[in-house]
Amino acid sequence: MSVRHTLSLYRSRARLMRSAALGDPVARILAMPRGSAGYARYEKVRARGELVRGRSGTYMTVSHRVCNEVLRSDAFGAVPTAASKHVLTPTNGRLDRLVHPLDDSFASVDPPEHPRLRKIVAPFFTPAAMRRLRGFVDEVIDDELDRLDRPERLDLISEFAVRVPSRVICEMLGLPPSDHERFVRWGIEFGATVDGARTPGDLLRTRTLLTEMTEYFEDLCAVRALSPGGADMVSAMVAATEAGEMTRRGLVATCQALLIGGFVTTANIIGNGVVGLMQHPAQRDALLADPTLAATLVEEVLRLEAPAQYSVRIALRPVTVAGHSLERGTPVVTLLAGANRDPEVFPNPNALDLSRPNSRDHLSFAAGIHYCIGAGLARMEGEIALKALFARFPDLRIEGKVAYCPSRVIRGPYVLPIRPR
């Protein structure tokens, strides 16, 4: 990395830290320690009003109403993560630069391109497709629970929470399960880099991660192009690329995004669900008495601990939001995790409550055209996994310190020591 890039990083970090020290509520959230819970800071933003402007000109909202409005409005577009700045340099000459799973996939594309690209993989996530997949998910979970049935202390995340969705998304994409450990490492590392690089070390880690993922999926897609006709998602996207419906960059990026998104969110639902039930024993007792509450548990966990804490949108034209006139190009941080605890929508918002009638009104999967395409899959996996886990191990308990993903955006345990029985 050049000296210019290094100086730019340090200057940006210094400006952010200075603003945070001066009490800027927006900067205080964007600068908070990775892996920490930001809910107390979110409430300080809420106390400032529905839409709060930071010193940098970035706006932020924890209002459920305003977040929902911004996410659904065609006056706002998706914003690249900025994690790819300075790191997307070619390493193998096959693409002109490295590929980022969010910045280069349909996740960061607006209409009319977004719905056209989303349509290519949408058939794999329909309710009918989920019904066909359910039997496989049941088998995977039963198999992983058998592995978990040991008397010693173990890590629920590495031994169960990531293994279940990783095996499922590998089946859907047509990836070899033997690469599971590599995929899990990518998911953890991506969570730590998605909120942007602050140091040269961050940039190096991001570059290394993107190099590995880019080269892996370039090679995989090249092999699939030589053997067309497969029924998996990668084969479908390769066919679309050959037909001119996707670019090579979009193909590789979407493979990356579907892989990581396909297991990180579900792993967080499972991990956060177990922690939540341990912290709210009455709700655990309710689930044990009535396992059908597992579906509501998933929604409450998604509401209480949003796997993606915030999402950024940018004004595509002048627009008025919550009484503020925003110019074209103004960024708005929608604090999904704060909106999910908006007391105007969710009474007693900081409690896990399996009797809550509107849990599903959370914004953890965003809203509007960028609503998470894998929401149905994550819900199904989370429900089956948590229901089966506590049916098999009703006396499961946490033994040791829970460590959270080292990220400001991604919220979920990546080490969760338990004793199943």
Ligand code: HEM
The other form holds:
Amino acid sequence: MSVRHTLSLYRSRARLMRSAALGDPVARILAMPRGSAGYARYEKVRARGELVRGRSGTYMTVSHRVCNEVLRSDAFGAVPTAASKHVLTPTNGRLDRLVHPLDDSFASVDPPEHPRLRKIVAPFFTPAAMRRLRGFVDEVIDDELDRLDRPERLDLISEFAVRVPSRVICEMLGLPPSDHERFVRWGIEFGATVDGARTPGDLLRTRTLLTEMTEYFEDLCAVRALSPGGADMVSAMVAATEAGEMTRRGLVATCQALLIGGFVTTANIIGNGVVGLMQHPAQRDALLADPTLAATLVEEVLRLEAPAQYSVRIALRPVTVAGHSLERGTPVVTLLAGANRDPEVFPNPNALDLSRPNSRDHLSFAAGIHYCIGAGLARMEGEIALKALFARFPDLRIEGKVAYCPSRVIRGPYVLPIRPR
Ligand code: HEM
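Switch from the form predicted on its own to the form predicted together with the ligand and give that structure.
Shown next: the complete complex, the earlier chain at its head.
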């Protein structure tokens, strides 16, 4: 890392901390300790209005209406994450710089390229594809529940919540399940670095992560190109790359995005679901009495604890939002987790309520053209897993301290000690 990088890192961190100390609600959220719940801070933003400008010129909104408007508007485009700002090192000369799962995949691309790239993997996520996958998901969950069936205390996240979606996405991508441990480590590192490097240590972690992921997928795609025709997603993307529809950078990034996106956030539905039910025993009893409530439970859990707490957009042209005139290039942070607790849309917003009629109106999968491609998969996995978990272990309880993912963006426990029976 160059001296210039280190200085610029420290300067931007000092600016952020100064603004936070001066009470800037936007900076207070961007500077909050990783792994802490931001909900009280989000309410401070709500108290200031529908759209709030921070000292740095970045706007932020926790209004459901305004988040929706910004996410769906073609006046706004996707922005690279703060994570890759300083991470421009070449990768052994193979690609001109490290590949980032969000910044280099279709997640950060605007039309007209966006729909063209999204279409390459979209067939793997249709409702029909989900119906075909359902039997496999059932099998994986049954198998993983058998492993949990022990009298001792265990960590629900590493022993179940991460294993289920990780096995499913490995199957979809055609990745060896034996690499599971390394994927889990990547998932944790991704959560801890996606909101931007604040220290040289953060920068090093980001670089190490991106180097490992980039090299892994470059090698995997090269091997897959030698034996084309596979039915998995990586093979489909390799074929699209060979046909000139995708760049090599886009290919590697999209593999990374689908792997990380495929299990990190979904594991949080399970972890947040269990914590939520333990905190709301009447809702747990309701689920035990009527297991079909698992689908609503998933929506309520997604609403209350958005696994991706915010996303960012940038104005592509001058635009007026909630009475503010925004210049081209203005960033807007859409705080999905805050919009999900907007009392105008969700009365008594902080309660987990399985009889809420509109839980599904949450914005945890965002909205507009970047609406999460894996939403149907995550919902299916979350519903089957939570339903089966409580059917098998109705007396499951938390025993020990819950630790949250060290991230400001990713929200969910990454250590959840439980006793299943
Ligand atoms: C609880 C589970 C999940 C949550 C909360 C979640 C959340 C999100 C959000 C908020 C976005 C939009 C980001 C933005 O607009 O800036 C997104 C996009 C995306 N998600 Fe998910 N996700 C989940 C599961 C998944 C799964 C299972 C996959 C893949 C297997 C996946 C892959 C993606 C991809 C590729 C995009 C980019 C879509 C685009 O730009 O068109 N996600 N996700």
